[in-house]
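Heads up, the chain below is alone and in the form predicted alone; it's given as structure tokens.
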Amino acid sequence: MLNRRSFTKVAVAGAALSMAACAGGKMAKKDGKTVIVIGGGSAGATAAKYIKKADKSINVILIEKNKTYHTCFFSNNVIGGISDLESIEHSYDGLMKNHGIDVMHKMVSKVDAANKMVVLSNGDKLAYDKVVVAPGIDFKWDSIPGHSEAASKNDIPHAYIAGNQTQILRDQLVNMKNGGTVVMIPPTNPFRCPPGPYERASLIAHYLKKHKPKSKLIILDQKEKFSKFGLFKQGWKREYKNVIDWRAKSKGGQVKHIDTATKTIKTANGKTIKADVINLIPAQKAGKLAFDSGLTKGDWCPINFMTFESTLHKDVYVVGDAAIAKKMPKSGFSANSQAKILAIQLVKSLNGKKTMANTRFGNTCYSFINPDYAISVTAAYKGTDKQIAKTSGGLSPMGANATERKALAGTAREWYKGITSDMFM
């Protein structure tokens, strides 16, 4: 069982570094070795912190466009009305004050691997010795006919990048009439989790059951099953028998077309569904920066499974959701685990030392059925030059009683405190 004390190891505070001065569009490189980390989410923030912890002499620059970060994990609690948006908001002050990491709130256009430069959107360039790219995900907007990026901004939010989108979906549920219909369209595989669509369905159902009991939630799934399938179905039968209507792809779940203006959905079996609120989560791919930097092969970024260095460009590392890290899921816990191994391997390489031949990773995904009912899946992994393979793991038991489910919910909340402290403090 994880708790804050056992999960978090606090580093000795370091002195903050001053930013490099700009000289004619090219940022003057500081003395010593410089590592730039692009992206301040679960992967990027962890990588920046643990690189600095491994070698305090390295200049670590974290570039993140947003001044605050909202975690995707636990954002479903906000949508379900259990907590507010502020509860998942984190700043970068701890990384600056406690570890001496330079944080730049800038947009990055691309990584110029040939010249070892990070190019900012204003044209400025920063030189690096090594760069870590943690771009997260982007969406395939045309994965559902009729849908568009424009429609997702307000009318049909994906709420899959936490923050403003989270609040939009929350507000739509609050403003919906009692007796309304919510339709969720989960993405095809592979997709990032959290914020898991099936936990989200559970917590939306919890809200509807409590505040709008005449309403219903229809899940039009593009798949036949999903992670923790049995545990979710058991929880839904117990808690939301008359609220959730889950339809597998072969049972009417496949969407043929969506009219975003009227919120009308046509399914492949000829049915038409009129919704009051639609949460459409498109199919996914690596973040735009990965494509613009030439780091992708297909939809995702190929890496060395032991070091996370790109197989396409030397001294460029890719970590988190964008990386092809089979068999690890694209989760916040996975990203945090991967980033720590990356930090060790990168620092060894930067200092001319031999990298580890075998690596170990972990992942646990907690999901809430309601605030006092949680389920989980846990796994351990081993990285070799061929793959990242699962070595052990399991699910929380199907036969757990209410006390055990509530205890696991408490563990999940403690885990959140621990992992966010580990990332940002």
Second form
Amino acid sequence: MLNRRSFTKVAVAGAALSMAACAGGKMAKKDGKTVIVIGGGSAGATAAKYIKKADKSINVILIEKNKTYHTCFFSNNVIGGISDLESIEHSYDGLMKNHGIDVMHKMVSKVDAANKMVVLSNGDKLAYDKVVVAPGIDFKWDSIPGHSEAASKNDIPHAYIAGNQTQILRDQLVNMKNGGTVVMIPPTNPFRCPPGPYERASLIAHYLKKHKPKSKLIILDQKEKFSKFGLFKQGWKREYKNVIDWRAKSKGGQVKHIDTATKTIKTANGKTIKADVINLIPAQKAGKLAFDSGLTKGDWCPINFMTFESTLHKDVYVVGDAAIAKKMPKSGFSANSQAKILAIQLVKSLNGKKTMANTRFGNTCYSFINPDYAISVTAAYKGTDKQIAKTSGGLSPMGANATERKALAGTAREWYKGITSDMFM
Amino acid sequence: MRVFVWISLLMSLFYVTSCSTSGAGNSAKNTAPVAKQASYDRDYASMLSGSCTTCHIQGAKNTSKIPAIHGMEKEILFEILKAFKYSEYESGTMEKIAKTFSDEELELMSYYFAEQK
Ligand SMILES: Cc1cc2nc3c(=O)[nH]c(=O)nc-3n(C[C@H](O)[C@H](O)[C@H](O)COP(=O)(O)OP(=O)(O)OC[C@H]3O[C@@H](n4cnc5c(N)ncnc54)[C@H](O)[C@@H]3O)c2cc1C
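Can I have the other form now, the form predicted together with its partner chain, not the form predicted alone?
Starting with the chain above, the whole complex follows.
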């Protein structure tokens, strides 16, 4: 195993392919243009790959703090015990080997747009011609009174950035007694993966029904409605009538306070609920890097809807969950779709060409009610000056029969192979 | 449901033609689009194809529920896409996606994927 110091050297040596040696903390550029992509998630991994595919002469450096990536998509399957954490873990080897991208596992402190430098947490600076910022989300820890970042670490997992957090929630469910109470607290809008909490509720209920049938799951929602509402409610009525108890914000859902030590929740309508396991998903905002780099307006990053260039800084692009890509939902599919358009536009602009005036996007979110029962929402989008407008789409049918629902579950699993291959292979 | 019958028919046609080794049987089909194919807007087609490649993997096995479209014969893919677009059955994913594109755009994508082996 490499120690931290020698790893730094290796990383710098890797980057030296595209950069000259480090001089006084600053790296001088070699021939060829340099694009740095920060964040190796759905948006960043895709952007790095497609920028390199569009123009092999560009030095593409992907900076990601973690050695491997755990997809949030299909992490609910891990929580429900249908698959394990390893099944959602992906390496960056394909991007390096198949595409010649320099992958550096480093923490970025900020983008210094005025000097066109990426500043790493160790103080090193990397010069860029263009930079893509794709840090995903961060949480508003104070969105529920009594909650804190510290409490989320081990006691009250959010499991909304996959990996360690996913396993903590899974383990808590496994260790819970039969007859226990699980409470889920979904966030206010907007947040990543609008159907995510409800798919999770379904798969937790699937686990409870099978292994801990005396247990129940109470969802204290901070909203009145949610994505694929009719389809989820129909699925829950069919499959989890005695397990899931969903409460809208105005009907007992609103949480007034949480005591994280005793796992006691007080609701706005005066009820006290004692839980055995709590999955509190806090309200969300753009990843910290976006704030530290001056790329935000409110909670998210404003962008040009045609190119994904920040409206606040030139040559800085923001994509994925952190960006305001209205009307696309914050999803892995959206992030991947956006990143492919961004790659085309960025490379055109870098090479002094006119950017495309017509752009198209797609998104499908599949959700499992159980491993043999899936529902979906699909839409196509078109870039315009004011938004990324929806052009067509719809839900999977309420009238789908068991065979069709099972077929859709199979398609969802194939989709997972597709998107992860598009991101990493 | 009718669109599915139509699409499976087209798909099987694709697999038959793509498996045949003697070029003779297909030549009539293949020659017609070639001239046009050389001059199509590849750049625009590549942009459009981004909506497809999230799910359809290059080099995927055809046993998948999400079939391989890279390297598919242009005319067949074009017919399939139009069948989705004009289908009254809107329950699947492809019906919803295909509706957003003009026939010309569907044809451009068909050219593009035919080239991708
Ligand atoms: C439970 C759940 C289920 C979901 N299911 C689906 C689904 O079925 N379909 C779907 O399409 N989407 C789904 N999503 C949504 C999807 O996961 C996100 O929308 C998607 O990951 C967003 O991509 P991103 O690249 O913007 O962010 P991320 O994928 O989060 O990637 C951000 C990356 O940036 C890195 N990073 C951040 N800051 C720094 C820094 N300062 N320095 C270096 N690296 C940094 C992070 O480590 C991370 O790897 C789901 C989400 C959840 C939580």
